[in-house]
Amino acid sequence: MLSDSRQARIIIAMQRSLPWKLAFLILIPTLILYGCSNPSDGGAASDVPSTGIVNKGSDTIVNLALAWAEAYQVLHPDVRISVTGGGSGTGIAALVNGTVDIANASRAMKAEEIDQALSQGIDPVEFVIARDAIAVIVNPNNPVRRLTLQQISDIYSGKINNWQEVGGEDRPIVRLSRETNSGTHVYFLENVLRMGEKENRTLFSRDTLLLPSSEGITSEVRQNPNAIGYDGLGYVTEEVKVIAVASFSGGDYIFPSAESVNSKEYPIARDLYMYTAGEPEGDVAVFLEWVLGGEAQDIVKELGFVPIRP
């Protein structure tokens, strides 16, 4: 059984020497062994107590929660934080019921879901943790470079069904979202299609694909040239079209980005947030002090989201 500083130097070889996703899958079954070390074998790690972060929520945030979870226990190598996705509202959902110690989400909780909480005993406290840029985009074949606001929305609610009515070619729109649950979904349909006024009822067509994940979007975006789709600016590949998008008719043409995000020009620009049940303690503060500070926040840009801090 290696010693703890051993283990130490051989998890910080890892993270400099191999990119941040390779040595998370290699990382973990090393913290897995290392932390089933028993006594009667000589470890160490009975000297160290092992505590828990339960961290559910939002598949936006799903692989920057991965990297800081990384990252972070190679500093704390005694605290084990466990991350899943499942969309913002599943992620809340377990706040409320008392099984996650943060939950992700890509969009602000509701009214409602904040009144569920509170007949739960539960207070929920927001951090704003990054931010992001939802990014519109196409397939790379598609002549198509730019729409208002109101081309999108009017193309997701069925009222542009053809490429050709905003500039394009004469081809069918197929329309790709995410699912219900996803916090990405609820921001595109209020601020997007709705444009951000609360009256509004404008819906989803019918015929939008509803998939799982941003990583299915951009795959689909990739392989069918009549899609339209809209994801993260962290999941966008070279392998889409990115759309510049004007908030009205005559408007600048701008692209997402962190410098357009920050300066507010770009119009699709959200908080991303981390919940808890009540003001964090222990652990959960000392994570939350650490996700809010320079070194998490590096990771927030390196992963092609916009830092809290420019």
Given for the second form:
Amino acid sequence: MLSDSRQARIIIAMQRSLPWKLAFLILIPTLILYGCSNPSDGGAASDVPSTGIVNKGSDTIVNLALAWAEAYQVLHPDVRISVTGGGSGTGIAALVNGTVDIANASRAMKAEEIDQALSQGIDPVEFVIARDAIAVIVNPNNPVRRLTLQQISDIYSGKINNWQEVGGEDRPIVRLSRETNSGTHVYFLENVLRMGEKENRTLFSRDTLLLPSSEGITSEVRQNPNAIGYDGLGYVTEEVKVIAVASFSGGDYIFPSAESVNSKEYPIARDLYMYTAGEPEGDVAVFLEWVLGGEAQDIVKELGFVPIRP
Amino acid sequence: MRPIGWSEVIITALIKVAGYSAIIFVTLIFTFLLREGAPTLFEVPLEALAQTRWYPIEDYYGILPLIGGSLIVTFGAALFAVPLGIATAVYIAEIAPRWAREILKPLVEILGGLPSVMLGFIGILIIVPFVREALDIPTGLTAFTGALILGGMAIPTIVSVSEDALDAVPKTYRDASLAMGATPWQTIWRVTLPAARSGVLTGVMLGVGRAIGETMTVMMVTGNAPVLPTGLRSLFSPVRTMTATIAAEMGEVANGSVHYHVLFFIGIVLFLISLIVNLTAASVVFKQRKRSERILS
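Form predicted together with the partner chain, following the form predicted alone:
Full complex below, order starting with the chain above.
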């Protein structure tokens, strides 16, 4: 049993952001060297047929996918799962190019992406694997505790430029956003800035800071009382303050949580997806079935996401 | 005369290949850039490229803010690194006692070898909050912060190359100057530095070249907001550089899309800018050499 779990070691490349990529460029050869230094494992590994699942995409999902890969690995030591981040667009592009088995996405595939996939002979199949609330965060020293969706939209589109206008101190507002390749960015644009209206062409204010990682947003919000940012609930730390959001002026202000997401009270929540090329078969099918089951969904809850079944 | 051995022929050939390969690689890279970037000119009208909004997921391809961002960060870095770098080089080469020199030179060279990601982390955790509080500006993620760190990265290059150039100035120049009653400062400023000018300028260009091409650090500390810089004030607000844009967006674009071609087009612009910087430097060095040769002969 011990040697089983040792021989099928998961090589996980966590690429949440560029610094991580560089760190892992150094780490991966180290892992490989470590693997080579255990010749006793080599003979045993060739006896058991081992298969790999390549899983890539959304940075929002990467921690969840890693936790799943580790847990699944214990149950099925013969299956190797490699998990990589890079953004929803990156994962979907990789699925279309046929380089991954599963693409993680924090948004549904766009019509043109589906067309592109079909033209490559790939018929993407969608699985909703979890739900996520997007928390709007500010510095703990900022007295503002709650905002309406309209106010958040006006802040990010540049109509509101001082915290005083939403009941705070006389301070300029510094807007923080993820980069445009992030599914969270696109979701926020469509459902918060444009309030879900198809005809609405509102854009982020030009001076919105586009940060390459969730950590970048957290570290700026943590130290800057002028800043406002947004991030998946799973990434929110104790050092920042979460804002209660109301869908409309005069509505109830709701904090993001598993309960308020499942009851559909919290307005900025979305489904998280995994896509496969065609109906999944073999190991991928078994893995996805497990992902949608109780044990995997408990992990969803542990990591601060919202399970698909309450 | 000894007959030429085979080893001689092979080694000469190898060295030749190595020499020409540099030219071949540059040509290949430029051809590739052109092939991937040139379609931009047919897909996006020039007026659209000359706009001030960069938001590629909604087809806004104005690259002016990105060019402006790169220039202002590089300019800021040069403003801060050139005087400091040259002053350090002068101190090490001309003034410092032997023991100080033996400690300083390797230390500066170690500084030059620091990985840029690490400097980015230090920037985010220490310099960004410091800049915001010290200057009382809305956010510390600014062009200035980027310039500060890039300047710090350029200094070792400038110091190292300039110091070598100063070191190569014959001792007789200094002796002659001092013998004629010039003070040490006058000797440094009027004799040694001008004599080492071409080397010092090469150091400055290499340093500035490193600054303009640097990606990781600027992506982490400049805030990446595509706002067109309009003056000195813009130095203290967030900017987005060309390198950060390419690095942040290249991973996501579909191969062969308009966005993909525009990113390569930005690569061409970056290539041209560094080419211009290098050519200007080369021509200045060339002119100076002629002039100094005339004086010294």
